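One chain comes next, on its own, written as structure tokens: the form predicted on its own.
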Amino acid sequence: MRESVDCCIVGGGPAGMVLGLLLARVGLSVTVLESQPDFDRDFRGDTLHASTLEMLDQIGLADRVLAMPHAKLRQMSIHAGQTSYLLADFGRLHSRYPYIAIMPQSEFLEFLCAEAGRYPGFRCLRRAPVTGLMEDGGRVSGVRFHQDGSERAIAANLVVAADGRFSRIRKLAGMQAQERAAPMDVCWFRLPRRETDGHDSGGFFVGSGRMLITIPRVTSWQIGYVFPKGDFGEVRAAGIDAFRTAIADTVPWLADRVSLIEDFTDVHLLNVKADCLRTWHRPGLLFIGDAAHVMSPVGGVGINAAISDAVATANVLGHPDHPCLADGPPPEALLAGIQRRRERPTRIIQAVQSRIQDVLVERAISGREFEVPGPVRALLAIPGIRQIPIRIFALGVTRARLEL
């Protein structure tokens, strides 16, 4: 079976689903191919920053998204022994949404899919893994995929790879990325959240060469255990009791519930990496989101960077002054223009993330006694300076505004 659409998007994550919705709104025919039967993955990024909420507000969806169960993260602090420093105060943002909304990504994606489905040109096919690219005269002209035991094909004026950090399309297209070294990996798990915890904001807890990140959800804490790159085997080898003890020693108010971590099947490893493709496009093919640039988890900005890519892509492809995607393949110069819009902001954010990893995270997990460096303490004492990285993470280097 073979069919044809204006745009075929590979990957039903935040970048792919937002782009599908925005293109369908301007009357284009769009098919999203999602390899899995649903969007439910454990420990996908669940943080919606102000930039994403402002974009949703532009198209009248923010209030409906925020009507779904979520927690609001307004501050982040770092705790080392008896000393605490305020790292981030999102309440000082000049935005209608001065916080991070934390909600399950699966529910957010289901909402976007349902909303996009209101437009006649939109379709999302699940259980549809891509197996190959189709080419015509050196241009990517569509994809082949499996569904229901059959080999199928979709021809498209443009294929957009939005299939995440393990992008299949990257491999099929032979694209090369520039990697940034990461000093750490993170394993994630959840523990119940209680009114008596004494903490209602997110935090970094440092001690004895360990760093734990606590993020408040509606009924639980999402917790990240940070350790040197590649050391998860040693963490596992020490056993689950040692893992529980390390958590209780580092965050004492969690000691009464660490026994709920039964074994390492309750723990999800994130192999931290960061990279960026040298070129985000080929004729007939565009990469966005983690398929174009894998972001470090620092700042929880991955979803929002991906959505900003989708907004920039829609602004270019749907602009009335540009060649209409419904009339044929877009000029490669148009795709290059999307990369120009988004590459510099992406690299700036990655550079800020890398600096935070080097100055704070690597020092915290080095095994030496930890103290926030003096220059960092001085900067944190100045609210205006302290807010600069927060503004970059929350609103982007440039604000992502929908122009359609």
Ligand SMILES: Cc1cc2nc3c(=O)[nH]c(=O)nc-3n(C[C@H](O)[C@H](O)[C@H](O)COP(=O)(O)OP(=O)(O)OC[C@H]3O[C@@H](n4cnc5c(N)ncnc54)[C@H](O)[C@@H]3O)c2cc1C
Given for the second form:
Amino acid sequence: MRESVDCCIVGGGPAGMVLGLLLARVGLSVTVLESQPDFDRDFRGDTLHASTLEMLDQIGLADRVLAMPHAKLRQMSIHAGQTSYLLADFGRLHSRYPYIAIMPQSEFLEFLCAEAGRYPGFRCLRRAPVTGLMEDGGRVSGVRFHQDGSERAIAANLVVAADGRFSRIRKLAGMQAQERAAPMDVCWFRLPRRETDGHDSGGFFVGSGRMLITIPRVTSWQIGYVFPKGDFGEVRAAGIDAFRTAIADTVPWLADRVSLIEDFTDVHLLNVKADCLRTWHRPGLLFIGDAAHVMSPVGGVGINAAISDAVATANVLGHPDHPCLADGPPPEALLAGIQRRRERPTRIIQAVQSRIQDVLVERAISGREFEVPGPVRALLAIPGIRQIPIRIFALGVTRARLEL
Ligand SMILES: Cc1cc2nc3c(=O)[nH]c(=O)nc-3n(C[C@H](O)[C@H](O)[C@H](O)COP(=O)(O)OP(=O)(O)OC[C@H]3O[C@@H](n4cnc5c(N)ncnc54)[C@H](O)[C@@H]3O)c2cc1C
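Cool, the form predicted on its own is there; where's the form predicted in complex with the ligand?
Next comes the full complex, this chain leading.
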């Protein structure tokens, strides 16, 4: 069976789904192929920063998204021993949305998929893993995928790879990425929130050789257990009791509920890595989101970066002055233009993340006595300076504005 569309998007995560919606809104025929039956994956990045909410506001969707259950994260502090420092104050952002909305990614994606489905040219096929690329005269001309036990194919003027951090399309297209070392890995898990917790801001709690991140959700705390890279085997070998004790020692107000962590199946390991493709495109093929650049979890910006790519891509491909995607494959110069718009801000954010990892995270999990370095304390004491990384994480290096 062979069909053809203007744009075929591989992957229905934040990058793919937002792009699908934005291209369908300008009347293009778009098919999103998603390998899974649903979007329900645990700990898959649930942070909607101000720039994403501002973009949704531009297309009249922000209020409806914020009508769905979510928590608002306004501040993050770092706690080491008896001392605490305010690290992030999203309340000072110059935005209609001075906070991070914490919402299950699955619900956000279902909402976007339903919204895109209102446009005649949009279609999302689930349980449709892409298995191969079709080529025509050196140009990617479509994809092959499996569905309901049969091999199918879709021809497209443009294939967009938005298939995430383990991108199969990267491998199929032989794309090269530059990696950035990360000193840590993270275990994510959840514990219930209690009235007695007495606060709803997020925190970094430094313990001996580990750091815990607490992120408020509607009824629970999303908790990240940060430890030196590659040490998960040791964490596991020490046993679940030792794991529970380490949490209670580092964040004493969680001690009354660590027993709810039954075993390590309740814990989700994130192998932290960051990279960026050298080239994000080939004739007929463009990479966006994690498929183009995996982001470190510092600042919770993976979704933001993925959605900013989708906005930049829609601005170029949907722009009335540019050759219309419905008329044929876009010139590769246009795809190169999308990379130019997005690569520099992405690399700047990755550099800021690396700096924070080197100056704070690496020291915090080193096992040595930890104190926030003097120069950092001095900078944190100046609100204007303290806000710089927050503004970059929340609003991007350049604000993702829809130009359509
Ligand atoms: C444990 C963890 C915690 C995270 N926490 C945060 C956070 O707090 N904040 C934040 O901003 N980011 C976070 N991230 C990162 C964030 O989830 C990603 O940056 C973001 O989801 C990237 O969006 P994407 O659309 O590019 O890729 P993805 O969200 O990975 O979506 C890719 C989609 O492609 C589908 N797919 C894959 N292969 C195929 C195929 N062959 N055919 C068809 N479909 C395919 C997948 O099923 C998936 O739905 C976290 C990531 C992890 C793993």
